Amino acid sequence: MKLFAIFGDPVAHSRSPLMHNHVFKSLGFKGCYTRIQLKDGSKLRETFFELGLSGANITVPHKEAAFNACDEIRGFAKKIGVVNTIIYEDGKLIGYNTDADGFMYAIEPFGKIKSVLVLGAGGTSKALSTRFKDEGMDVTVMNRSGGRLEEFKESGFKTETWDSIKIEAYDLVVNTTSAGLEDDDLPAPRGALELLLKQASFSADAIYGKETPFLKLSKELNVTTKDGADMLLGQGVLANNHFTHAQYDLKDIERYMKESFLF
């Protein structure tokens, strides 16, 4: 029986223990999935020897510590320095980054985008921020100070603090902090957000499982919106192909993954 395991903070709210639960029982594969919750993203790589994993999940806030807790980058990932599957290989950590996908299969009904503003700049906004540039999208980060915006300048995109948020048209608004997650906040100032959001056409939330203030503010703007839900089905799909070392169908894993959001 292998073990694999979620980290994060928090991480109790996480649905990944049941998708992928789900996806090991109906494949007929000998794993089982926890949570673990990490106060210190520095002691990552100690737990995950300790508890003997074959791999994990990581989210917030953790998943530049899950970079440099690896041996060795693959993929998307090595490109933005920021990792949310690690699979165990022959002594060593592996990293892959399957957030970019997943959301990218998220807002495939929204249809063709090419602007975005994405509030926020840890590492989910790094992984979704540079895969809309790969894409052609016309990106801006917005976040609540500029330091963490420095290598985001440095990468070429635009960027805006609070203090200097100008109010321009983009097709889609997506939030990647934890605002709304465990209180009620908004990523950004309410009245800046209203005026952000009446010229958008969508906005997505990277947080599932319930409606965040931002999505009940876009909603009630008439904002066409999405939740995390499918961004986590889709890096979902691609994590568990990771561990089961693609020995299964993606549209298999696809199906049984989708069957655990009915429970």
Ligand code: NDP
Given for the second form:
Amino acid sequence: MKLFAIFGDPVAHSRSPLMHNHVFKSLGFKGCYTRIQLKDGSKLRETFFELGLSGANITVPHKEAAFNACDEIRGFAKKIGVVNTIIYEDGKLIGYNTDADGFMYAIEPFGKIKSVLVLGAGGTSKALSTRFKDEGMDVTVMNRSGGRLEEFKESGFKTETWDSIKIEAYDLVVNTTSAGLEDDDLPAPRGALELLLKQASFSADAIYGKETPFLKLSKELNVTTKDGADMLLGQGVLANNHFTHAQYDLKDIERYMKESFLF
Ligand code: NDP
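Hand over the structure of the form predicted together with this ligand; the form predicted alone is what we had up.
Once more the chain from above appears, this time first in line as the rest of the complex follows.
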């Protein structure tokens, strides 16, 4: 039996154990997936080895620490320095990022997006903003504080803090902050957010399993919204494919994972 886990803080809300365990069982794969609350991201590597894990997902706030915990980084994660999936391979930890592809899957129904405002400057923001830029979108990143924006600025993104935000029309506004995850906060000051959303066609939240204040406000302003459930599904299918070493059809993984959303 192979053991997998999700590391995060908080982590109690995570649906990943339910999703992956249902897929493992349905596919006949001998695996078990649990959740681990980890306060100190620098302990990720030793905890992974202590528990004898075969793989893991990493959520808020340890995705950048997860990058540093790995021996080798593959694919898109290399470009952004953010890891949400780790696989044990011949004594080494291999890091991947499946969040950006998961999110692109989620916003497919919105059609062509030309401009996007990304709220937040953490690991999820870095993954999504970079993928949006790769797709040719005009990307602005806004965060409540300036520190984490420096890296975005150096990578050529337009950046704003709450103090400098300009009200412009964006096709899509995305919340990648953890505002609303465990509190009733909006990811930006209400007045500015209202003006921004009034001019937007779509909004999306990375948070799932609840209507965040950001999504509630979007709906009140008649913006077409999406919560983080489809992103969760998309990133989960790709992570499960890594866990099971690509031996199953992605369509089957997706079907069983979707089933787990009904529980
Ligand atoms: P990080 O800790 O790396 O970044 C958090 C960001 O949120 C920072 O920019 C921080 O700003 C900002 N922030 C935190 N609290 C507030 C607040 N009250 N108001 C405004 N800004 C705030 O987190 P991640 O990028 O790893 O995750 C972000 C969110 O995305 C989480 O809620 C996570 O659950 C969700 N997520 C969902 C996924 C899915 O599959 N649906 C996948 C990945 C993530 P500052 O720099 O000023 O501290």
